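We begin with a single chain expressed as structure tokens, specifically the form predicted on its own.
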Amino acid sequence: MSILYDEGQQAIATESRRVLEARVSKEELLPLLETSGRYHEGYWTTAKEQGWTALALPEAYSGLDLGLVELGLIAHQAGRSLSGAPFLTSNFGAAKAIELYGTEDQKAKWLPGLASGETIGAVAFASGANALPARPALTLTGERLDGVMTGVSAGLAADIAVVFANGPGMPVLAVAELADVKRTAIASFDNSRLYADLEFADTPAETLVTGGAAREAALHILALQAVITAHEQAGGAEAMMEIARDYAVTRRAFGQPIGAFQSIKHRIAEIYGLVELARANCIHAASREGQSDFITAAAAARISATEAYDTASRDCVQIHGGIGVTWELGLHLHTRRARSLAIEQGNLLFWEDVLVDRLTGEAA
């Protein structure tokens, strides 16, 4: 597959950027930081109206039958605009788990709702800082789940969750409704991600896949989500680079733009390099979906995008000096999002280990 976007894909990027720039503003995002349990409902309404929730799902289940490349383009623009809701990634991950590993009855039951966005999905695999633990925190007995999952992104609003659990002598991937699950909101510096602890107590669940295949399936779902998150990170880093550049060529000190000083222009040049590296890795990873090296490509995209967004958000604030840390300017929104995305779908150490494993063929 070519890694150059065709005319249709470029149109998706252009239109999604136009829509998000018109409908998402800093003034709407700042109040979301002050209370937990709120997200940018306008963004999610837009995502449903535009069909972004159905983009990468099969037509047979009300999807648009496109793929990771097209969804990545949307995520990139969502990253630029600080979309304010985690569902684009979480819904996609839950839907792909059901599409790839569920029965026909399970697909018919869940996928149309996830495609329309009326059903919100979450993916809950992590135990503490471990994105895919050897011993999952949940136990599946028969078709009942017990245990606590901590820090689940979108957990406060999700209707269903795909979970990684201990089954009878083997790991299992399962899907559970969350209507009767106890949720505890986690106050964070990016409350719009809707992090929550989920307490399962004799909760009905349906098995998707069991045994060694369950762990491979869970890693595959994490990799799919990591590629979407990496696109979002690359979009955020790109926005930070542009804001830093624009300020550096207009703000003057000692009779010249501050961008004329080496300490500033070299820093912006470094961000540019990181953004372009992340963008290239994201496009490559999305184009490798379904290929044997997909997880390797996903890990590379995730690592480079995390470094790009972290560096760009930090350096953009520093280039602005004192005003860079004010509430009103809003640069901290990107700093908060950069840190949130850095831990969702597995942190940097997790993906570095995955990359080493895949390149050497041995566990790191």
Second form
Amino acid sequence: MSILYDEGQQAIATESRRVLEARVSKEELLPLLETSGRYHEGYWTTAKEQGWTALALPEAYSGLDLGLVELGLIAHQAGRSLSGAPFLTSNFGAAKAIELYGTEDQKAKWLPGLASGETIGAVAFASGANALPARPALTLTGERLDGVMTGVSAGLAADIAVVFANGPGMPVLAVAELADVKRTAIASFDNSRLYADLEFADTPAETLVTGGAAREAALHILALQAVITAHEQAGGAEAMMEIARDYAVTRRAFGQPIGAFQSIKHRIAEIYGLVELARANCIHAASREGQSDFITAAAAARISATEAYDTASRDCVQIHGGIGVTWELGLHLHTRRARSLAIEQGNLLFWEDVLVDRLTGEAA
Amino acid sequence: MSDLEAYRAKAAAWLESMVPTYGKAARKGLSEADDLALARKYQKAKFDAGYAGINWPTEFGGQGKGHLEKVTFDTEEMKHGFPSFYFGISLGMPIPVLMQFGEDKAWVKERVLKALQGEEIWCQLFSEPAGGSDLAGLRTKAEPDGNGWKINGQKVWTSWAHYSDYGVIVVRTDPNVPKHKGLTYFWVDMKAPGVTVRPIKLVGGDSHVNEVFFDDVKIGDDHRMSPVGGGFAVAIATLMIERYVATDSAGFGPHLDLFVELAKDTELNGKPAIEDGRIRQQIARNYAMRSGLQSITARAMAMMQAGMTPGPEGSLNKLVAVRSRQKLSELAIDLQGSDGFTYDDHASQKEDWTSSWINAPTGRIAGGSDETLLNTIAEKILGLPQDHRPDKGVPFNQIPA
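Please give the other form, namely the form predicted in complex with the partner chain, since only the form predicted on its own has been shown so far.
Now the full complex is given, and it begins with the chain already shown.
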């Protein structure tokens, strides 16, 4: 089972690429690395104006009723342009959690704001290496949350967070307002992602789902986010491949373009293979939303996209030689993003285990 | 059900009915001669059922259907281990080229029908000891001889030449011009005087490929299938014939399920190997790679069905799949430890890890080596420059040997 993009979807890809190329430049992205607590506001304004925040949400709550395929196309372009704001994925994950598991009241309360982008959402499940910990770092007592979540993507700016917590004797998925939560910005190698530690203390929270279903729900939300992130990774990898190619046909050494040397051309051809495998897995995974093999497809997309982006950015720098490691050229923006995206939404180790669990029917 | 799905269902049912007579179990223990005899009967049965020459024109005895039906049938057929590979080259390249470039249409039709029914086999005489990746560097020559030509030289890696009735061949007819321009394309009778076929035994123990020697082999000018000096273009047309063939994300080795089973059944340091992180990582990464290839193939099929041209990413299949099959097979043997020494040279490469492993190097070379494929991707898809070629524009007989 696979899909071909239709005309409308192709138009989304073309238009989002055009808009992002016009509005996001590396000159704006570089300074963001040197301070913490700032992100690319122009990108977020663009995302809101273009309706990307509303894209995959239901019409009944001010959404556009499109799906993962369309949002994936935009994420791919955002990855190419290093959009510099984490919210496209985190907002979507938080909104989907409320849409899929919330009550009518909860949906009415949160979804329109998340759809317009006026409310910024975060998803906070992980505890260090564990994307879905056996013992979550937060405890829900009554309707109050306590504990510290570390390294929450978009955590510094988010208005609400969907969290995975210990409920009374069972895990629980809940949504909390962050207005009174103490936040500490993390000095990161990719500062514009607004990573923060969140300290919950008697914080009001509303339950979305409890018990075994909460863990399944959390995995499903992670998988949805992973597919979006994988598209972003594939887009970044594709950009690195093109930058490497363009340099290899222009830069000359020993009387010929360096792209004529097999050590260079084969390296770029290998990246092409990784990018295309990742892209194919991403498109497939996006088209499997709602099907029984969705988690498996999401894991495969995540694994191949992580490998593609890391390898492409690593090799692109190597192909450039000395100029590749300068601050100004900005290749490091991709190197940084490749690694930050590799950790967000569950690391490679997590998704490898999820995939093998699915294939074998047993957990390690 | 779409037309194509209906076609698939019908083909699958027919193939299923052939399993008792021609399937894996029926072929077990047969000598190669007996297997080939069985293969000829199977090919005839395919022809009679309308599954031979599926996408070929009806005027030559084909079925006149589309490429999609052909790939669909091949995909279903691959599941059963039928002896169809003896005809793979013959029906894959030489016969389609013959249909396209053969002058005597009545004679061509006779050959096509015989080949489709498994009565005649054709081989493709391209590679030489000095011209493999560099096809245009070949040295076998044809000189004018009366009204025809006289061939002298040697070909190598010729699949099924020892069973072939005819072959298509590229030879040098003019050494005084740059290498691509001095080649001409012919067909030859493999039983003609002066043709000697010598099988080459490969690492896996089988001898599907041959050296073929030509000593004063005389052919008429009516054997010529290209203008004199225009053989390279026809050779390239031959190699381009089937860009989208039925592919296999397992690299024509075992399916990943078999590795998962092995890992479940094998104990490593007192625990099932499936619990070992190194094993799990390889399973996960192989799955991701294979599912990517499958998605690329599925999209290519969908594009063809929609009347569009698939993207170039279909060219990744062999490069990526065979290489990873080689590594996974190594790991599977490692995993068996001292139980891993056993080797049965009749075992199937698709079911046996050792057989898969020992034959994998052949897969990485035949049909374009990894390096050749990477060059093709780099140059044709990504627009990177060609390698430095010192023989460019130099007359063939002035290229330093």
